[in-house]
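To begin, one chain is listed below as structure tokens, in the form predicted on its own.
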Amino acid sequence: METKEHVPAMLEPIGQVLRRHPKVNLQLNRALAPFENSAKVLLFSCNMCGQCLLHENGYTCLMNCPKQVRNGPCGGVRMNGHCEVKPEMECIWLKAERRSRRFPGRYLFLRIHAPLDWRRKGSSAILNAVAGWPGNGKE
């Protein structure tokens, strides 16, 4: 799989530390998530799966998409761009391809993610993808 090029190389002592020690992880969690959690619901209506990909996809989170498909649209896009769910939404697809248009790292967009792990959700991203858990890049 790919390298996770969105944490930098000096943080991989840190990650270590995260793997090697779980209660450390579970400990630091308690404490970063619900700042994370504020802050990221705030400006992008995050949903905490845990493994954050808004940097990739124009900080519009793909979880808020009623089926929660992480990999592309599902097919049931109607012909005005909306929801076949919610019809009064716009796919949350097509809203992550303009904006990513706007920020550096476009190419990130296209890339295929990991099934996501249901047992990050409500942790924090951040700390997951130092510690190099599944689905935050270094699979």
The other form holds:
Amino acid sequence: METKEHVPAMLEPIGQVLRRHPKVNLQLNRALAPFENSAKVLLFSCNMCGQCLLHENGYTCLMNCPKQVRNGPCGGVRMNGHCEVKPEMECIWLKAERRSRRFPGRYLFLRIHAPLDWRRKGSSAILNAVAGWPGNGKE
Amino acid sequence: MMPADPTRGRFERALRSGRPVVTCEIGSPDGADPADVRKRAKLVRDYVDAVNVPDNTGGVVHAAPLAACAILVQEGIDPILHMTCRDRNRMALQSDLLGAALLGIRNILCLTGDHMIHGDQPETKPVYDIDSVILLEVANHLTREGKYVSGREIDPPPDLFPGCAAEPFAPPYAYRPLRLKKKVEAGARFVQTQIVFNVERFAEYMGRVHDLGVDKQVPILAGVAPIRSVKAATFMRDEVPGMEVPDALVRRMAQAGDDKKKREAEGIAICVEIFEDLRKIPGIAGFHIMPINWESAVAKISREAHLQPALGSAKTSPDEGKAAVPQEPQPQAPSAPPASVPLNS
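What would the structure be for the form predicted together with its partner chain, rather than the form predicted on its own?
To see the whole picture, the full complex is given below, headed by that same chain.
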């Protein structure tokens, strides 16, 4: 049930520095989060959960799902492929499934995604991935 | 460690017997009278191996299924408790899983849960902290590791038997079998499917499931339900997402007319025909009847479709009766193999 981030090895030294200086990490996260998140909101209707799965799901933000299922789709998809809760919206999982085929991360789409860590909501997902995330008490 | 209770593990033993298993669902009551649960249970107990109690289906509040299942245990029936993530966060779910184990309930159907938007209180705050796949992982974690998700010890650990639902009738059709595989990887030990009305689509789905080898890993029970009226049929077709009722069936129900006896007979006839068709599909380990507040139909369906619970009827089981006589003086040993042995393989 642990979250595993896929971070390029070359970023590991930066992560080490950030973990050694949690205060800097926190400040940096606060500074970067608005930029990262507003860009993702504009491009992918991001919901700022702080533990991004965009790259695994064909750049579709699954947190738009009214049930916020991270391992969907649920059984409530209508015949026309729309959401049972919001009939005007296409099921985000249908979209993600379709789009994930076009990206190399398809195998990641098929894995079981860990549940949300609510403490990370609103923070910078990229920095969280590189540094582990501030305040989780594990580093 | 396992209490000497013949009810306990009955469902798992039935699945291991290799014979087709029959389960059925009873509605959770809308009243504070435990006799209501007993009455519903009495109507179905002789025809099934285990009884499901749903958790606030359709987002409408009913009595807690945990309580109803506890009454079923008292009645000597092995219950299957539906547990949804709609109303509870991961803490409440873990505490309910352990609470169920305390009450002698071990079969847990892990569901994400119908959204309350279709219920009578759509203004409720949805929880959906985790989803059904993670709930399966959690139930397995408690059982196998003997620890909460946090890592704290549980002593003794619960002996849960988690299962999941399968939905073959909603898009994306090609991805649905892969999601079932995900659920099995997360630890589902049995599968109950959505109600089958469109047998062709279901056969196609089972074909894909068979190709993935999932039907070898876990027993899959096909969901079946009797239609009571043309109104019910159109409602299920138009209003319930994820349920596919072919127009031909709706027309047949319309032709049966308004007479209660006639339309109910037609509904059961359709149901029996679906059983016949389902028996031809390979990979099905049994059936799950969902009478939707029409528990009295189960007896009739069971008779007309020649269904038999794998371990005989709940009350006077011929198999268990024979086995129990020589064992009587000893404490009853659990007949199920250790939990880690995969089923049917």
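Positions refer to the first chain, counted from 1. So that the term is clear: the rigid core is the largest set of C-alpha atoms that superpose within 1.5 Å between two forms. All figures in this text were calculated on a predicted structure; none of them were measured in a lab.
For R119, a C-alpha deviation below 2 angstroms is recorded between these two forms after rigid-core alignment.
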